[in-house]
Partner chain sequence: MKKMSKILALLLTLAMVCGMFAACGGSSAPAATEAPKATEAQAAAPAATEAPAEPAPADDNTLPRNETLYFAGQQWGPVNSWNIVGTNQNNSMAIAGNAGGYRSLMFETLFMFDFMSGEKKGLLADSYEWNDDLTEMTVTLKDAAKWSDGTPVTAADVAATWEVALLTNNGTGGSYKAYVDTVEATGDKTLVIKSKLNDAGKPVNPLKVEDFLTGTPIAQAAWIKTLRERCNDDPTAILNDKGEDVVWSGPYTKYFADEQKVVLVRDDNYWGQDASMWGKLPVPKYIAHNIYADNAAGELALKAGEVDVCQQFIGNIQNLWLEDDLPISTFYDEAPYGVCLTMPTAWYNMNIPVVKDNVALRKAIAMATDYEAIIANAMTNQSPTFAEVPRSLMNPTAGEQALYDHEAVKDLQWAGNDIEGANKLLDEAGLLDTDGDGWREYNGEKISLNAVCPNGWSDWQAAMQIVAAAGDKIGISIEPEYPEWDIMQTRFTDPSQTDYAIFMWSPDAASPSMPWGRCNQFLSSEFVGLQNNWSGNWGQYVNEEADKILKEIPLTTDEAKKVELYTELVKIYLTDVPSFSLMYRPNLFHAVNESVWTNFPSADDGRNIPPADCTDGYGIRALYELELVG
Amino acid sequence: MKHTLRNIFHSSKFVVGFAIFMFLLVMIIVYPLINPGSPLEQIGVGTFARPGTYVSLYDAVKTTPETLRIQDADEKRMANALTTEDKVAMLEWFSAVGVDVSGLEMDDSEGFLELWFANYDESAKPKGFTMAKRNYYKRLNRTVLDLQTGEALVVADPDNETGELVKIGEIKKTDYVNVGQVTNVKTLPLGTDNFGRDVLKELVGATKTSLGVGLVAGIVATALGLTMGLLSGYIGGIVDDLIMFVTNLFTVIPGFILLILISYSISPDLRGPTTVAAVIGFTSWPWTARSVRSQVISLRNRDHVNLSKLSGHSLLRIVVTDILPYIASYVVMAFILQVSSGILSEAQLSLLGLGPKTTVTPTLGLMMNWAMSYSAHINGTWWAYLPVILTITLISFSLNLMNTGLDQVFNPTLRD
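Output structure of the single chain, in the form predicted alone:
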């Protein structure tokens, strides 16, 4: 046993795959301890908040500021205030009044502002510009001027008696607050999804559930395939014909089509993660059964098996003690592949809306389904779907890498 484990962990492919898989396991165990609570807790009122650190403006205003004079602060402030739409509008103005914009890049906010201050005339009436459009440029100009010349923002609060706004303070451009002194600060490494939920927290919970689905599916598929393969290969005869007939039926019908039909026939209220995992396992066993059968056929007439038969040992004992140990390594590798296949199948089903229906915990497939339903792939909110894709890829890659490493250890042909 020690020699076998030593050989396994000498395989670089197995070690890499095992390290990736263990990293994911540590994440789903440790992160909920750091950030407890339901992964489906809604913390955002809006949708698709960008990744970053969020500071409560209410608390920040009430925090005692420090005066800092940071170089180029005004330039950065004005450059950040200019959106792409504002720059396109400025280019339209420049073109209408005959300003040369050759060499001006869209990311050159300073260049845009320089040309704007030098050429904008509020009284100008460019040809083809409506009153509403000219008013838009006036508002844009006032916004830019306020950023350049404004000294402070006034903080006002309604008077308890009159209801009128009363100045209670002001925020200067040189006022800064230490984030560590602000009461409420929330870091969202992956932002929020379409429901305003923390994507990283949701992703960790989804990974845990999907691994559970893959594990249950792998156990069901491997157990069915192993049982069918052992009985078919060892007993032979009519039992072999009957089992192979059923196996061929499952093989002829595309497994994923069968999976869709069975999932569709189950009520959404009953379609939980465990049920979906069992269905995936029930439709994934044939190839394991066929492979185990071929292995058993090559073993059933060996001397040690014949000796057990002559000794009067039972069928169960012969299979468990004289055949199963010789195919144990193959069964382990088949189980790893079944787990990987189960996770991918759940993701495919969920993308079609036939995955687990749960309001308690998400799955990787459900996260993909929600992101696609709210057009995350179109509106550029990559954090809602790309981390999910990478997680599924890492899980499948690590499991398949582990399987390849085991195959190199236990397959003499590959080892040589």
The other form holds:
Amino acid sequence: MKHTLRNIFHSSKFVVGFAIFMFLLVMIIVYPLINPGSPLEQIGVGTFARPGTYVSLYDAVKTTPETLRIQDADEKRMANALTTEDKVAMLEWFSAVGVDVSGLEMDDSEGFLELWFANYDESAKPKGFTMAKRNYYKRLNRTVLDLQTGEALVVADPDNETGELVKIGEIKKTDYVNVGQVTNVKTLPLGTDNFGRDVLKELVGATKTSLGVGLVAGIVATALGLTMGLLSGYIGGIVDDLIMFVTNLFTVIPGFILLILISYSISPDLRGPTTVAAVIGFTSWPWTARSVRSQVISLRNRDHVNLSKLSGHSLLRIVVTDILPYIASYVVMAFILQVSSGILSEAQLSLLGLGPKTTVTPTLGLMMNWAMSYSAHINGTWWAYLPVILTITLISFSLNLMNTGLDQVFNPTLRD
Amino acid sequence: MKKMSKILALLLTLAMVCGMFAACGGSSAPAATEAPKATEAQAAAPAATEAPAEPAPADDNTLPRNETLYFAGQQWGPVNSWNIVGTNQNNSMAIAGNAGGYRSLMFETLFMFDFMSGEKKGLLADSYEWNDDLTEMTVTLKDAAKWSDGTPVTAADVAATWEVALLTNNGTGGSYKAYVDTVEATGDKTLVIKSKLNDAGKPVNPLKVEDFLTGTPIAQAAWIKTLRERCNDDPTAILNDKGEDVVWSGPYTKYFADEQKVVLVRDDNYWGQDASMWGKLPVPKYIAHNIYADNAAGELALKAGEVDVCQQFIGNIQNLWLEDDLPISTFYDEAPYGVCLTMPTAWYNMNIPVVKDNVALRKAIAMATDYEAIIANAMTNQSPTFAEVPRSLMNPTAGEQALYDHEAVKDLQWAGNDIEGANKLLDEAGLLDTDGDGWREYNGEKISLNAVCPNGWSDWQAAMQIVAAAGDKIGISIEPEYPEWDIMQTRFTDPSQTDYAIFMWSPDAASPSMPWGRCNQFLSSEFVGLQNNWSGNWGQYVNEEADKILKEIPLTTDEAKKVELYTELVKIYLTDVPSFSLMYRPNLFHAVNESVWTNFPSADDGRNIPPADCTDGYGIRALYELELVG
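Please could you give me the other form, the form predicted together with the partner chain, since above is the form predicted alone?
Starting with the chain above, the whole complex follows.
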């Protein structure tokens, strides 16, 4: 045993796969401790907040500021509000309304603004300017108008009785607050999804559910496949014919379609993660059964098996003690593959809207399903689906790597 | 054995393949619309009485882009028929009665509805006049109005349209036979519409008679005669006739239709060029609608500039211009971007005892629901909030809002996301968690409800999800459920269903009889027990007081009295909570891409053209004022 384990851990493929898998497992266990609470809590009111750190504006206003005179702060502000494209657009406006722009340098932002405020008219409709374009100028005007504010913004609070605004403070352009001192700061490394949920938190929760689904599916499929394969291979005859008939059927019918049909026929309120996992398990056992059977057939005429038979051992005992140990390594590898394909199947089913119907537990497939129905892939909100895809890829990549590594150790023809 | 298994395998495979098509039909990936093949195009070319001069288009390229206005979001699936007095035409570009006004591209109504101002503007008719007791309406038709075959539009055409509507009980018949008694031609160009009278000799509902003016497309008497003769007056045959030879009065006519697209072509002999109507022809020569697989495909086409006018909900639409810099705009350049005319609503099913018996339960769920999240999330803020427009039976337009006393119902309003208040209400009503499992019980049984809307309607699904989340917080188990649309539509229209406890549906948007019609849909027991109910009160709510007021309003002419009555209705609605609205929503979405065409209606352009997709009611005026970019 020790020797086998050492062999396994000498396989670099296995080690890499194992490390990735362990990393995911640790994440599942540790992350909820750091960031507790329901992974489906809707913290954002809108949809798809960008990844990043969010600072409470309310608290920031109330935090004691530090005055920092940073040289290029004004320039940055200006550059942010008035980009080169905006200037080009302004030039277009000037030429449309017939303003002389000779002598205006591209980097002369002040000059641009002066000319702009003198010549822009929101109600003007220069010929050839579409509504979309005029709306663009309206927005541009609003942004550059903001640049005109004085040195400080006034913070005011309505009086409780009269409702009049009372000045309670002001924010100067040179005021800075230390992020560490603001009471409420929230980092959303992967932003929020369409429901305003923290994607990373949801992803960790979903990975847990999906691994669970994969595990259940893998156990069901392997247990069924193993039993069927052992019986079919060892007993032979009519039992073999029957079991092979069923597995042949499965070979003809694409398993995934069968999966779709069964899921479709289960009413949504019964379709929890465990049910879906079981359905996946029940539709994916045949190939395990087939390969176990062929191995058993080659084993059943070995001398030690015949000896057991002659000694009058029961069927169960022969199978468990004389046959199973010889195919155990193979079964473990098959199990790993079943787990991997179970996770993939759940994701595929959910993407089609046939996965677990649940509002209490997230799954990887459901995350993609919602991202798709909110057109995240069209809108460029990559954080809603790309991390999910990567996670699925990582899980099945690590499981497959482990499987290949094991194969190298156990399969004599591949052994170095 | 072997043979058996082979046959069995074959059969099973077949079954699977069939099943696969059935299962994947709804969710298959959008296939980009391919240009129709030339042969198909020829075969499907219309056999119109007046064949178009040009040959049928072989592909997209033969429709000149700068003469064609492309639409999206209206036509789903191929056209069934062109029979204007028929049914189930699935012909959205030519035949579509929208709540915002009838689509008058090919067939025209007597008047065009302008949902922004509530006015009825003359189309086939010039004017109408009621007599004093609202029993008779005299309508005068326009002198210039003509059919596509050159004959004038006469009062006899309107009468024949009504006659065949009664005979077949088609859309027009079904909608108005309870309110319109007779339509008589009193002259070539004048007709009298008589209201149906109730037992007291008063008109049943004059508002609905006014709806008839803007909601009924008029068909030609001579063509109706041909149709009836060919069908031997058999209502079913008339309804299902393909109507390929139909005569039209509108500015466009059929040009080409197949599984991939529908094209209408301008009729250059259109009567509306007369100075008494538009004085010119509409600008685009062709109106084309590619048939997209789903919303995402339509949205992509809009972004690519392949679609000019898009009638689809697009979440976070502002990103199309803010982030993607596309020449796309909406009616308003800021949220809510469109004109919200209706409010998708969660209806309580009164067939379920726990729901029917507990006003407190109904109100508590409504109080606990986070509307701010629904509007920000499901509608991506393309709706006013309930803080801006408090809930009532009215849509957010100024006209309807003025019809009830906001102050009088202020105390009945709820803000939403009020978990504490909702819990208190439930506690006081005695709906307690007696067995300590975290869920409240009624008569010893756990209260377990579901919240239902069709699968794939993502904004509604999000709303149901948020309602369910509210339930969790107040100890009421609410499970969201998304059946397929074809299943849901048979269930919620069944008056005795007990499968759906809370379900989402939208009342009607705008018409001359609003908001009365909507109030009626929310509160009237007229619809209770109605089989195959598409009309209203889907929750089977009964309130005699409300019924009485609903009967009184249409006959009330005094404005102050009307406000009083409407306020009473709102009070009943907010007290009894038979349903609760979740958001405000435009009836028509109106997003335009100005890559090719420009001068679409916008809120601040001073032209007062309603954003009705350039096709519906008075919104069609937009087509006469379009310009090419550059």
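On a predicted model such as this, the values are computed, not experimentally measured, just so you know. Positions refer to the first chain, counted from 1. For clarity, a rigid core is taken as the largest C-alpha set superposing within 1.5 Å between two forms.
- Superposed on the core, the two forms differ at L140: its CA moves 2 Å or more between these two forms.
- In the core-superposed comparison between these two forms, the C-alpha atom of D241 has shifted by less than 2 angstroms.
- After superposing the rigid core, the Cα of A328 is displaced by less than 2 Å between these two forms.
- When the core is overlaid, the C-alpha of D121 ends up 10.4 Å from its other position between these two forms.
- Taking the core as reference, the C-alpha deviation of A96 between these two forms is 4.2 Å.
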